[in-house]
Amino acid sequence: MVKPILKIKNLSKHFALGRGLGGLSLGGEKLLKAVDGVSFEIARGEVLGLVGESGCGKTTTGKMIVRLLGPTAGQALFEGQDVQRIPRRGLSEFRGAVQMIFQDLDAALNPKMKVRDILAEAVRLGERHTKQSLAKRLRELFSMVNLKPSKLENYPTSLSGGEKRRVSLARVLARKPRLIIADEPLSALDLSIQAQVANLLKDLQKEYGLSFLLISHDLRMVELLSHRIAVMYLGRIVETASAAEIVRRPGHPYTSALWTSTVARKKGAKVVGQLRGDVFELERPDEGCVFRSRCAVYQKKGKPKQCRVGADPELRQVRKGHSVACHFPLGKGK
């Protein structure tokens, strides 16, 4: 059996809240469980889409994987090694192998440096070059992301949003990563540019066999680029399946509602109700399903007791390769 390139085991991140805010109390301290016992795997060469509303914990999960945040509990294992236990001397190699594309278009681009110098800095972190071989490598990187070599002399402030995203991709590729955490890579781009960058990501993944964790709330993009999808709600994974299965037969009422105005209606999949209220419910129930106050199925079934008492439902398989954390999964057994 081939080992996954990334394995997340019961990963959690809790933040202490100030007085007057909601949250879960532990020993008198109020806590926000931004990520709460998340587990998933990514195979080599696979794209896993991580979707959910803003504030559900997607970005926090990504930051723990690249060690920008430390977990409260659990592990992120890259090629079998706990990333939190990588010694200082091994961090440079790890941070070359696992790269993150940030949502902010300018996050990795120093406005006071020319694009040439930004890329050269990234290349030199992992490779030694002469002046001539470095110039050749920079042209290769620009070719990979479909940018003209003349743009190497520009400053980031003179680039369009699409060009900035391509330069950010080139900077990531400069380290020859094996896993890329892409956080909302199409945000702040015009629709036509989004399509171009999405196609570029798809081509790069196929050509170089890259593994991706694709973090987004853009369901159409995730469907297009992902092999599998994990759906996240208030810090927990509530559903995992192949991209086709998620779109065609969503098993969790939350997933179905997410697809209401986008992919589900287009594909003719069954849609169960609209989302009620807002995801930012800091006063979360102490027991039962945390989604129940927004769930059309819960209301339709007369607010059943099993949704109100006990623990939040755990992920369980409803079909081969399809797991759902719900007492009343949609289409069970079909």
Ligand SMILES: Nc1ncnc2c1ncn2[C@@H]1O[C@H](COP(=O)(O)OP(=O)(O)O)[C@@H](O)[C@H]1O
Contents of the next structure:
Amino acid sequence: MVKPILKIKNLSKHFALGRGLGGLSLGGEKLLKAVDGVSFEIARGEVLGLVGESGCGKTTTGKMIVRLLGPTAGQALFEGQDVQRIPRRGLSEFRGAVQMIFQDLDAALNPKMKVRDILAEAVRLGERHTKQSLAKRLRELFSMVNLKPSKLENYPTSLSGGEKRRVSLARVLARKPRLIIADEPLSALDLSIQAQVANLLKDLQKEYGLSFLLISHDLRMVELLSHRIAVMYLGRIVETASAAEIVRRPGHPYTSALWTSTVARKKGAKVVGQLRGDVFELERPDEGCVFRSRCAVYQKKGKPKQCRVGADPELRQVRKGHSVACHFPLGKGK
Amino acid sequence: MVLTRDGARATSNEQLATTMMNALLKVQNLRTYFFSKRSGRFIRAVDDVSFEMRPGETFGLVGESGSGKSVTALSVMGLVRDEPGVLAGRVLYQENGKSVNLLEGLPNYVKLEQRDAEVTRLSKDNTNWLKAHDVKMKPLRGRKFSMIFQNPKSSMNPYFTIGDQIIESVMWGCRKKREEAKKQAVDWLRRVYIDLPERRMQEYSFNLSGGMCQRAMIAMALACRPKLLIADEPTTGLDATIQSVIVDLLLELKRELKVAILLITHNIEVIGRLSDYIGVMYAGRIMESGPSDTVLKGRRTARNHPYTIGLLQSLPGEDQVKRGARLKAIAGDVPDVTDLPVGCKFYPRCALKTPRVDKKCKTQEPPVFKVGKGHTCRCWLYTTK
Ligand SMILES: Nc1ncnc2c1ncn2[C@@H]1O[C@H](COP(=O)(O)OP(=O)(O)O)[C@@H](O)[C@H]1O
Ligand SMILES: Nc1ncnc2c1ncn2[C@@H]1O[C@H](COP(=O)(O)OP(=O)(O)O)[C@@H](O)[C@H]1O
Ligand code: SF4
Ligand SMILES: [Mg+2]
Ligand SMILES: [Mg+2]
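Please could you give me the other form, the form predicted in complex with the named molecule, since above is the form predicted alone?
Every component of the complex follows; first up is the chain already shown.
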């Protein structure tokens, strides 16, 4: 098998919770397991969609991959190399090869610099240029993201949301990345602009064979743009499968509920255990499956013991390329 | 066009009653402008907006950010403070067979002249305008009209417990004594499915999740059984799963309480699930308005507005989600409110204008055309001439 571009092994990030935060910690210090033993791979040229409710650890996972955060345990291997162990002299190359795009449209765009200078700065980190060749390169980057060259003279504050997103993409592309962590790249954009940018992401991905970790809560968009999807719940990956498979035949009760309980569902569509309540209202169980308090299957099966005791269920393959972390995966035995 | 006073349109009570029929609220030709110091031009946030609502009905205003949805709601509530603010129009409200124009007499404080797209003269005595309007609105706000906002956390006061805030609003809104108000507050928290309501009463908003806060806000807004609930982006920023819970809750309460809801959101799915009627806003105007199903058909044959059609087609829907498929994006960028095109505000992005109407689209603002039963479009395609 071809080596994956990114391999995550048992990655964890625990934060010390102060007292009273989130109303959850009664008594002494508690650990927040923002990311808890996550493993997955991204193949070269693959788009992996990462979905889950807010606070489940998606951004934290992304930040560990680009080395903005150090893990509590586990590893993120980029092209076989543990990102935490990249020597100082290799860091600049790494920061070009693996980049993160943040949800906030203004992140990474210095309001005091012209777009031209923002891009030139990024280009120069990885390439040597004469004045002419730099100008050519900037125009090239702008055409990659479908922006008019005249916008190079603008300051970020005078750009629309869609234009800002394009500039931040151009800035990332300036360093010829191989893996992009895109954290909610569409959610800050106007509705009529989201489709344009989604198309752009798709084109860029195909044209340059880029690999993506696409973090988003918009399930339809993820389905459209990803090859494979990983579903996260309270710091754990509970299911991975190809995009088509996970939508058609979800194996984890959470995945099924996530898709059917969104407002996007068809009128009158049957709901397999709508998610009542919200993650944060419920105490996180110390033992057993963390999802059980909201799980329809757990209720239907009369609260079986497997779900209550022992460790959280492990990800297990139910079909080729389809893994589920549940004692009673849906659609099994049929 | 010169818009000064509404004196020209007689507003005797009988005449009002006839225009109202069985409506609860009728907004007619509302205009609310601001001034942009940066560009030295007017921001025509709400321009000639009309719609009506009947008791128990949900009217959904959908549109992208900046299209004027919130300003429309704030204008109805009398909460626009910045100048020049509300300039023209009527807001008719009917209860127990009695109708009032909540903007009656107010145009006397305003002088507004426009030619084509340019404001040629504008002056407003805002202080007295606000004073006069507050006299009309005070008894209604929090009693007959109530409002919930996006980001419930920031609209709750962090220094008071959830309980105290609901109790306060029940005491004011339903004229209740503290003890009784407290009982009612607990009942309402239970009604919006908040577990352990007595305990939650003691908590502060920052200790609650976004979804729980929004439910507490809904409880607070509905506790005194208002006739009209304005819900401005009630699900925005919440997770899809929690959005769905909020939508279901609103559906349930709407049925039980028969409260009219002015629902504002940029989320087409939320609008679709909750609304009986829909208005699609763009650049301060309602471009299309009609029964929910008709507007959301969004196919050309269904006689919809090109903007609605474009927007609906750009969403990744059931059939578009074929891997490898591209989305049908609307071209161009969102409009600059201080520099709108002269003719149709959607003209630069419109993919459906035909040679027959192109010149008109470019130079003249389309009026409201009736295209079906209770269904209108502001688009030259529907001119019969
Ligand atoms: N620097 C931090 N300190 C403490 N807690 C944090 C920090 N960053 C994130 N968290 C917590 O970790 C959890 C996961 O956060 P995040 O990765 O941002 O989730 P997501 O991106 O899925 O919404 C949340 O509960 C969040 O509050
Ligand atoms: N108080 C204000 N002062 C100046 N401009 C405003 C004010 N409130 C809103 N606007 C402008 O009016 C337009 C409509 O805003 P709004 O109604 O908030 O849009 P939305 O449809 O997103 O709710 C926007 O361009 C906005 O910037
Ligand atoms: S009036 Fe003309 S430009 Fe405007 S939406 Fe209709 S066809 Fe398009
Ligand atoms: Mg995040
Ligand atoms: Mg708004």
